[in-house]
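Okay, so here's just one chain, in structure tokens, the form predicted in complex with the ligand.
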Amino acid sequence: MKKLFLPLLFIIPVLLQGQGMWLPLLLEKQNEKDMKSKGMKISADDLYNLNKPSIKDAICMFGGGCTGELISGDGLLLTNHHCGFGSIQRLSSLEHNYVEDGYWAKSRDEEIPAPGLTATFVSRIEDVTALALQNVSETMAEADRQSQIDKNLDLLRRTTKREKWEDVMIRPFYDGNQYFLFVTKTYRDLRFVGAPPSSIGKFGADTDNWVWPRHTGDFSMFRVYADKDGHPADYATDNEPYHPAHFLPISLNGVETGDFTMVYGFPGRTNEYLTGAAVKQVSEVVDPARVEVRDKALKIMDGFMRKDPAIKIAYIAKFAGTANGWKKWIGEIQGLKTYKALEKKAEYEAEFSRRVNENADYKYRYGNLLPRLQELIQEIEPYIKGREYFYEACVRNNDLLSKAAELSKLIDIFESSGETMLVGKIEDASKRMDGFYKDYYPEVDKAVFAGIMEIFANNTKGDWGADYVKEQAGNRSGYEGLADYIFSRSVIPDKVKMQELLSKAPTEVVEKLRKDPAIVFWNTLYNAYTNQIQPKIQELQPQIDLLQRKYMAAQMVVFKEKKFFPDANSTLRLTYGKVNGYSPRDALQYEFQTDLDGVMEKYIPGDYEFDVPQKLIDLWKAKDYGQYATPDGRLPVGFIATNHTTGGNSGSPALDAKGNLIGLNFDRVWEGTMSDLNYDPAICRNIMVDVRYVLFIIDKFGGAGYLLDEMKLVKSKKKRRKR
């Protein structure tokens, strides 16, 4: 014990340092002093306030999964290129390829409605823990506890004061130990204002994804429209630009090492308070399973995409989405290992246990938590592994079987509700077909199927589907033979056959679907999953969740000196840190900033990831950077800082000490992708595109400088020191 104690004195302060995604309404109590000591020039009140305009009024959840921010009094919104990508793609046509070529509205009339896009702002946040947990006791059975909480939340939702255009959302925090309520308003009329071409907005694509140094101009621009009272409304030609209570001024002063920065946005999900056993399971079971299946699927897709430009276009979005997770998990596995996450957790848990054992009350309440969690995590492990292989190989990366799953529901509906119900469902299924086949090549899917079904069979248990798949493959002289057999006999791979079938009488549709070999195959695997894997997870997971909730509460009691931020849960948070490079390996030091010269270093003419538009080359040659250049004449592109971010923070504003916009968050560095489980301030950095590059692209490259007229640019007279 003694021996352990010394390093711990060192470790605990490290755990307190430079991490956290904090709740805006608690900043004053929890962080303001620390933030000011680190350089913040405004107060917590300026970031979040209910009685006067504050910075939160300029921040929104964009399109459900990203963050956006308003930069003008007329609702001009900035977010990432990869966040607007789907909408921009849907607005594109053969004549107008806004994704490839970019777009800039030359006036408000040319702003293009983007149906389905939303921007959600937070009106206020309340701690409703006491009400949510009313009549809930520690000794209650879990099911009773949950139904009491559901009742409480329901009442809260109904009785919370809100305007008729506002919504109420309540979320659990700290693994269910606290509850916070958010009153929000969601704007539904968003219009596309502009974006750079992909060769800027997606520069470096998958090769550079999750990597520093980075040179991506990852931004796009929209405008939020409202009814004449400024409230959310469906799209209408006479809607008006939204006038927010606050919008972000933009700083042209640039950043230097050590500068205070904040990122304000909607981080999606982190798990910083798991036990070592749980982190081990992620890095040794969950991540490797996902990586193995996707590795195969990606290699096969890539082979086809390189040979056939039409396939490349069809698969590029699917590929990017699959590769994004794949690459992150590879980085996560490596980072957890290199930066000794398990060793750190072990020391932390040893200190936890030491403190618990010293205190009779703690010992009684928390003494059993860690050993019991460890047992349960071990017990659930094979099922988690089975679930991951099933999901990745039979659902997520398998178009044939995903479609089979969908169609097989038609059979269920017929069996449970009869023919009349079925008619409408068949129509719905037909409607979805165009979207499916638009970007579908059976030869690609077949090759992927053969590759990943073999991985599935080799990694799951005999009666969980492995025996069946192996036997089927044996009957057809291997996995390719099996794929040939199923793909040539199923209706799914063939659009024409599929349409023909769905136009038949409902009973005939069901008759044919029942015999379809893809559906038979899917049902066998799905039944194995629902009978052998799912029930065990449904039995064990709630027990783990319960203990994790208690462990979370226990950590907050036992480590009284430590400040705990709640794990990300797609709610509004603020994180702060400083601009800083990092050293990923011995003798290697990354600087904090990249510039346009670096874009040109990476330039590969004609390459789909590293091509550069001619106009950008011309501007670079002429060094025509205007007011966006650094004092030594370079054009900044990206920079990094120690802000603690995760997926969902994309598009979030990076703010300086005064709350001015200095950049847009869009990624994290390779060595720090483990930060969702093990944030390490020495190595974890968030990546932002410098707002001067954004303005340069809008103004000098895009010729849409008129948009700057409605922004508020700030530039201090003080000369910044040169680099």
Ligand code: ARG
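Positions refer to the first chain, counted from 1. Take the two forms, superpose them, and find the largest set of C-alpha atoms that agree within 1.5 Å; that set is the rigid core. If you're wondering where the values come from, they're calculated on a predicted model, not measured in any experiment. Compared with the form predicted on its own:
- Core-aligned CA deviation for residue 480 between the two forms: 2 Å or greater.
- For residue 588, a C-alpha deviation below 2 angstroms is recorded between the two forms after rigid-core alignment.
- After superposition on the rigid core, the Cα of residue 139 moves by less than 2 Å between the two forms.
Any chance you could show the form predicted on its own after that form predicted in complex with the ligand?
What comes next is one chain alone, with no partners or other molecules.
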């Protein structure tokens, strides 16, 4: 009897409440019974179907990194304000500041084309594991294995039946143990319809980011256009609004604690099945490096943005993107520690090892997996640390060096292919540089450069670039002097000089770039990285990936009673859970919903994060909420639930038990940002803007109630409990 005893975690094969990002194709088989037991009123067939319209036809990947959903038969698209923010910012100017003032098209003719913006819909999903792994064996060398898979996938892409306007995308799942194929169609003519001012769409800004309670009206609206046949097309004045097979009805009923919810979208990346050693490396090495560099860069940018409105417009999107990761990683570090992720991993791995050791076959196949993985993770750790400081300080947060890296490729092309090949590449570079200068201020970049290069030098090994940077700074009386020297002598910070240079003969361009101090500086650091850090990572990472793939497969065999959802990889997924508050620490309990009263409690006149428009104040004072109020006269703003979400789910529709739109996912609570590595149902919550607040802003605040005429609003007569 003693041998049959298992910890409670393993004897009950249940899904943790809200955990999982499930493939729509497999919902009927894997999840439908559980979903209905938790309150779903529709079928899996209503969520994903190839033979009739289904909810998946209304869901798209928006802009390559977010999710959007169609809410009318004329292609009206709803997504987050922060997802549309880049396009809104690019369309803005000091004369037409859609960031600060908001915008509402009064007719289709006033919808503004958003160049480069796309909406990708999934036509169908297929399990192609057998074909992807054809002629692949466990005895093959890893390079040979991947080569064979690549050949198989290439054949699949070329032979998959699809329409001429459709594309084929194949992604690995379960660390490469399974493969799924997605046939997609991407619409390229999107037009900006409307958005609230940032004081509403970004209320709370970076202070409130990743935090509950939240009071942000995080939404924006676009319209998808197609050719006369409804197919994707480049922008043209005679394109027509896209008429989807399905669009989402919008519920005015609101939510209560315990209500069933679903989030449908394109989550970006999770790593739920890593070993404890790998999670430890993330929390103690990777995240701290990223946080340190970005903390410095953000403080410098913020100082400039607060002093100059033009700089604020230029840098606000960059600042938001940088701060988003920075704050998320801080929360992830704290959450993993507070909620004992490493201890839980240790318990899980101990149970895995116990089962393996008690089964001769398992022991032969999996006995050395965890020890060897831990050895390799420890061996790669210093190189991972060096990589993170290099990319954070020299690439991701350093405009000068990232452009130096781009321009240095022109030298490489000239040396490898000659002058003829270089001509077209210079023209391409010139166009990209023109776009770069639109939102570039050298004085900001120079200050950031000085601050983060000092961090790089203090956290990197000497022969990995630190000695060179310290020497250069010492020769120039410090890091500010080094920045002054490079920025005053490099052609990159000066738009006029750069345009003049790129208009010259290719040989002259290359000769000048070779001597440019920014490019010389970049090449020295890049060569140190490629010679000292990259080779070791390239040696060890494939070994780690191989063992992680085997460990993933082993978990699915050893824990037969457990349902394993695939990690997020920017493919269409559905997660489900319940509306519920949470308690982040002793004696503190958060409710599930916020309202407009909370906005006014946070309101600070003149503060760029917490100011609000006078019209919103007037509507609040008059309690002029129309049909969007709760029974007790409040205007709901946001709510939380246990849905398992991550980056990429921004803009995803929150659906009720009947598949109606009830909100718009835009964030997670700070204590639960660790959910990418360790989902804990007690603390992990996704944050959604209530659709009633969205409609209120469109209608009562924006005066664009005519947009509601093309939506389908539904409201039951069910009596709701008062808060």
